[in-house]
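Have a look below at one chain only, the form predicted on its own, in structure tokens format.
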Amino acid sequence: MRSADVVICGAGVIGCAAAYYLAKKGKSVIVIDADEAIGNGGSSRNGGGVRQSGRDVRELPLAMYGIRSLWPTLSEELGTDVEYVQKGNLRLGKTEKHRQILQGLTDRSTACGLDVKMIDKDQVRQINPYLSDEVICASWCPTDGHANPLKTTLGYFRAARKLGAVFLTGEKVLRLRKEKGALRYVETDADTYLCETAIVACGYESRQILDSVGIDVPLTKDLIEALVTEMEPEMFPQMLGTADADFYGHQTRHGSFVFGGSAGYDRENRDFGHLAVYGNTAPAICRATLRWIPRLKDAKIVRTWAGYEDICADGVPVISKIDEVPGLIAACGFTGHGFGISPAVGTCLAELACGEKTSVDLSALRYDRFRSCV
């Protein structure tokens, strides 16, 4: 039986970040993932947004802390260029309803101290002249940006390994096990691991793992899709989003565009055991892209991809010690918002595991917010 101070279930960007910050504190760490590849889930299948604007105020402090204190020097710290760009975020609107949505998001964010403001169509075009004439307003946060999700995940992975963290891939976590009421064992399909603390950060699969010790985080999953264009001339550096959160995108440093969206209707996720894309979604994303950025009408698509979001019932993650099971920490339900806050979440998870005060107040993200009131 192998042992470590902390066993982390999940080798996505959250698990890898937590492993790095724990190893940096001198803790022994084992990270276990069912996939053969590191970050082969939502961590390598997202739009790369590093944003504060448009967030629920309960998770906004994590985003603000990360952008203020972690992202600017992350490439140097990890020894990997994570392609972090801090050139702002335009959240776009075309209708009066969109304006009302964006105004509400802006008002709630400014109340938390975020530098974000509403701008009109002329100001939008001063920032980004490539957008459709249909855009009548936007929220503008100049300190937002984007980064490369896969490079960030692998950067944390490599840096954690250099500090002694052990990563085990192709090994499925089956259950957790308690001893004298406290979490002590992580059982997989290959071995059992003894630990003082276990962190469960497996996306949607976290629900089944946590259920093995009687903990239920209300999660569902949703398959999202995105596409990548061939290299285009440099156009704009901002991250884009919309009032309805139905479209996002940015241009990467090497010229390709990454865009995501939906086909606009509900469908069954028929993935047949793998992350399959659908023939009708990429054309829908392309049509949406042209409605926002007509200049890209001749851009060629080089690949598309699909990945699952773990959706929490109230739209924000659980990042919390579990009082009912001492030694257990949950980090799941990121609802498509996890990448941008991953450095801050990893920092806080390491602090939680070490019994330290967290750098960000996580009280609004506790597991026990789902307890029934009697």
Contents of the next structure:
Amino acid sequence: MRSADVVICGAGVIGCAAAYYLAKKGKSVIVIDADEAIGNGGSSRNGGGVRQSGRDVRELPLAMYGIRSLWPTLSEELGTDVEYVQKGNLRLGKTEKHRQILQGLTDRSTACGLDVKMIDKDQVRQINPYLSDEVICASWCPTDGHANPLKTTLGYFRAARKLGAVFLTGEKVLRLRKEKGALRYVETDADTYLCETAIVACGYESRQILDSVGIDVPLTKDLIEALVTEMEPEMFPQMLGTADADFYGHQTRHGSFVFGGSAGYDRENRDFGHLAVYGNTAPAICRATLRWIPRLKDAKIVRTWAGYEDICADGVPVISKIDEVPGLIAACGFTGHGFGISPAVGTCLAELACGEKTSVDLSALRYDRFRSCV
Amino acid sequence: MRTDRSKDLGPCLPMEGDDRIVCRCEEVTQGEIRQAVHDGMFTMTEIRRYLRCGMGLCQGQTCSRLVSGIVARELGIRPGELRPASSRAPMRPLEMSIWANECQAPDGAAETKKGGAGDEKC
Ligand SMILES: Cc1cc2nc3c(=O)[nH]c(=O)nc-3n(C[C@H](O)[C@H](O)[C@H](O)COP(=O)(O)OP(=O)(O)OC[C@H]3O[C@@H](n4cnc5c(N)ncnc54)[C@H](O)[C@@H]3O)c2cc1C
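Would you mind giving the form predicted in complex with the partner chain, to go alongside the form predicted on its own above?
Let's see the whole complex now, leading with the same chain.
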């Protein structure tokens, strides 16, 4: 039986980041992923947004900490260019109702000390001249940005592996097992691992793994889609989003545009084992793109894909020690915005596993916060 | 297949042809592909995501066999043992304005369902 100080279930960006920070602290780490490829879940399928604006105030401190202290130097830290660009986030509105939504989000974030403000049509135009004339307002957060999720996830993997972390792919975690009331074993379809601490970071599948020791986290999942264009001349560096949260995207360092959106069928999307994209969605994302950025009408799409978001009942993740099972830590339910906070989450998970005080207070993200609605 | 990414591949010694471009769309060399394998990228999916080879205009239709040959050689396995990275729609690059015409709600009516309210998926 192999053993390690910490066994991490799931090699997404969260598991890989935690592995890196733990290995850096000198801990022995084994990371186990069911997929053949590292980071083949949401982590390699997301839109690359690294934003604070529009976040729930419970997870905003994680986003602010990561953007202040970790993202700016991440490429040097990992020895992989993660293509981090900090040129702001515009969240766009076309109607009075949009303005109200944006104003509400802005007020809640400024109360937490975030530098974000409402701007009018002309100010939007000054920041980004390519947007539709119909845009009447936006929230503007100059310290937001974007990065390359593929390079970030694989960069954490590469750096953790270099520090001695063991990664096992194509091996599925089936259950956890306790000994004398504390977590001791991680059982897979191939082997059993002995550990002091286990971190469960398997996206939606975390629910079933946690259930094996009697813990339930209220998760569901949606299959959402994105697409990428061929290389285009440089247009604008900001991350874009909308008041209704139905469209987002940015231009990558490479020159391609990555856009995501919805035809409204995220919950009914198909999964025949290869995450088939739904015929309705790519055209809907194209229409949204043309409505917000008309100039891109001739841009050619080269690829579309789908990825799961693990949705937590109240919209923010669970990042928490489990009191009933000493040695167990859960990190799941990122609800479609876990990439931007992944460096901060990885840092805090390593601190939790080492029994240290976390860099960011995680008390609002505990596993036992869910109360009945009636 | 279960794989331990700590498998010892030996040192990544320079080889003839390392500066030859293998993926022409994204200009990725043999040497970069070999180094990526030694950095732990053992699957075609990871190689593509890490280096962008096969992510350009031709989406790997030209170079994917060459790339899998190089990766297999570094790993000491047969190329057939490597699963190809997924092919995805569209088959040929397609303009936004053309694809936008598909699956529209009738008469410009509002599209049937819509996303959330203010909590962005990004
Ligand atoms: C289309 C799309 C766009 C997005 N856009 C953004 C964005 O712009 N900004 C942002 O911040 N976030 C975004 N997200 C969300 C972000 O991608 C996720 O929140 C983040 O990747 C979560 O990382 P993770 O490591 O928890 O999950 P994952 O990457 O899903 O990793 C979970 C891992 O667990 C493994 N696993 C599952 N079951 C088992 C098992 N039984 N045993 C072992 N391993 C198992 C899986 O194979 C997987 O590798 C987006 C998501 C999608 C799908």
